[in-house]
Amino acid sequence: MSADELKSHQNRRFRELLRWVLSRNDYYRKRFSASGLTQPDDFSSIEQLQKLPTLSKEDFRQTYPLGMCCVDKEEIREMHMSSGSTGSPVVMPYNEADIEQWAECMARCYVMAGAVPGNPVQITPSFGLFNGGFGMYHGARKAGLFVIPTGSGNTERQVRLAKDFSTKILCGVVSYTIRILEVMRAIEVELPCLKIGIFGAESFSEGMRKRIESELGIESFDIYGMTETGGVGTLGMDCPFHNGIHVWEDHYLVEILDPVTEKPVPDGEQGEVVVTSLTRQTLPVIRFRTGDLSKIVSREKCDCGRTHLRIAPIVGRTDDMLIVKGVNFFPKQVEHALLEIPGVLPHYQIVIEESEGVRDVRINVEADETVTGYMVEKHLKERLGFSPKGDVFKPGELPRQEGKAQRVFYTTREQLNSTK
């Protein structure tokens, strides 16, 4: 689709979106009236989008469970939600049209990765309130794939099923894929049919990507989507040229804003990803602040032929930036630096210690016998700008999770000393 065709398409869907929410939801009507929007025709194009207020997770929590819903409850066919560990959970309901839209976006991701009808796809995220398993399932059905819905856990069975059914596509999170690799080595099983890895739900460094690709013999893809946008794959994925995440712009508008001022930043400059869903019906979001940090890579046609906007892989979140000894950094930067050290394994912990208002960081990592603590400390100082404490552990000594890994831990110095 050419740039002019796409813009015309977006403008039409944007006006339809405004008519939809203003006619069906009091919460949106009240928010928009404060911005001067009382009639849909007051806004004629996406250039006026920035006149509207932004949404945040707090809006979802204030309206829990279905206060932002734009269809009758009887039309809802499915729901998913994110963790409620910091308040009420974020709930995303779906009608039939929304499930079809989700399936379409996710199917595009499979096809872009090289999947063809009949390919066996193993879906390792859980099938529950978390959206990962169901989103990958809906998309796989739409793309005509052979679904192996293993869900999470029981890693040895995962490996044996992948071998028995000649799994070609593995879906999940990168940290669990590392666990699968460990089990493959332990039970001495290889997966020669596995060619494609589609990973989401957690950011990962380029070093981690290359290590997984090398050890599994696959090509990996970084998929993007979240509960608030309708689930995994809804926003897009990188193509085989791996030069940015293609955003499905006929379904979503993406802005990159300064997290403090909420003003647009120039292309190529890092900011917060803000999303407007053009085609979701049950609970569309308009200018939702994702908290994810990225930048616009290109608005030009990609070498793969696609013309949609490309953004950089997510570097981190506005709320997971760590500040230690006056230095700002993200967990992804630690991972990238660690994996540059020969002999270091992809299992690590970032332990934030606090005592009487003073914050310090300890980085524990698994490595082979050639790696010393001094080597790790020296390299991290060069990359991060300060010298973290930490220990080097033998392979297998740090705890494992059957799914998304926890990388950052918080403790007081007194608690840490009491466990020694």
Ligand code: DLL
Given for the second form:
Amino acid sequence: MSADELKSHQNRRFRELLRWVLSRNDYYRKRFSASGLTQPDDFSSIEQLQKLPTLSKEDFRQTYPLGMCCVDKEEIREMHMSSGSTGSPVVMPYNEADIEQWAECMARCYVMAGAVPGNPVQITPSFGLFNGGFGMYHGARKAGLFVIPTGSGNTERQVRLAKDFSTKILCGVVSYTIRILEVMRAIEVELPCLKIGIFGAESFSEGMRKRIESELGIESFDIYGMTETGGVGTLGMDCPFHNGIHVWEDHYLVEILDPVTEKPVPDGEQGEVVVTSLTRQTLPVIRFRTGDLSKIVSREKCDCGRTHLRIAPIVGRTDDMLIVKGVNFFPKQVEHALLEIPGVLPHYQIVIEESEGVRDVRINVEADETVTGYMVEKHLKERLGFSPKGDVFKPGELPRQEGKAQRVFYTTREQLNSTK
Ligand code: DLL
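With the form predicted on its own done, generate the form predicted in complex with the ligand in the same format.
Every component of the complex follows; first up is the chain already shown.
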């Protein structure tokens, strides 16, 4: 679609969306009337989007379980849920049309990565309340792929199935893929048919991406989406030119806002990703504050031919930023710096130790015998501008996780001393 066609398409869907929520949901009606929107026809174009209030996880919490739902309960066919970073449940219900919309977005991701009908796809996120497994399934069905729905866990069986059924596409959370690699080595199985990795659900550094690609011999893609927008793949993915995540703009509007003032930041500047879903029926979001930080990479047509805008890989969440001794950093930056050290393995923990209000950082990382704690400390000081303590562990010594990895741990020095 040309930029003009896309714009008029978005304007039409935006008007339909406002009419839809105002005619069907009290919560939206109340919020919008406070901003002066009572007649949807007052809003004719997406230029006026910024007059509407933003929505946050708090709105989901207040309306739990179905207070923002815009269809009759009998119409709901599926739900997913995330506990959110604050622990308050976020529920996303779907009617038949929403499942179809999800499948469409996710199928586009598979096709963009190079999948063709009949390709075996191994889906490693769990099939349950987490949206990862089912979303990848709905999309794979629509794209005509051969689904191997392993879910997470039982990694050895996972690897053997990938070998026996010639898995071509592996989908999942990055940290679990690292685990798969480790088990492949341990049981000496190679996967020559594996060509494509579709990874997301957590931020990962360029260093991690390169390592996975070279060790598995695949091309990897960064897939984006979340419970509140309807799940994995709804927001988009990078194309084979790997120059930013294409947002499915015929289905979603993306704004990048200053997280404090909620004003838009110029293209190229980092801010919070704020999303409006144009085509979801059961629980559409309007100006949802995702908490994720990114920036617009380009609104120009991509070399792949797509006109949908591109955003940078997610740096982290606004609440992931760590501040230690006056230096701000994201876990992803630590990961990137660590993986630059030869001999370091992609298993690490960032431990924030606090004593009498003073914070220190300890990095626990697995590495081969050539790496010392001093080398880790020195390299991180050069890269990040502060001096953490570095503790090197033998391969396999740090705990492994099967879902999204927890990288940051908090402890007090007193707790630490008492366990020594
Ligand atoms: O994590 C959906 C998903 C599943 C995406 C599998 C990709 C693969 P939630 O559990 O609701 O849904 O978590 C959403 O995860 O706000 C981001 O902070 C983070 N996230 C998702 N995709 C990426 C990504 C799924 N590609 C939250 N890069 C989001 C970085 C991501 N962070």
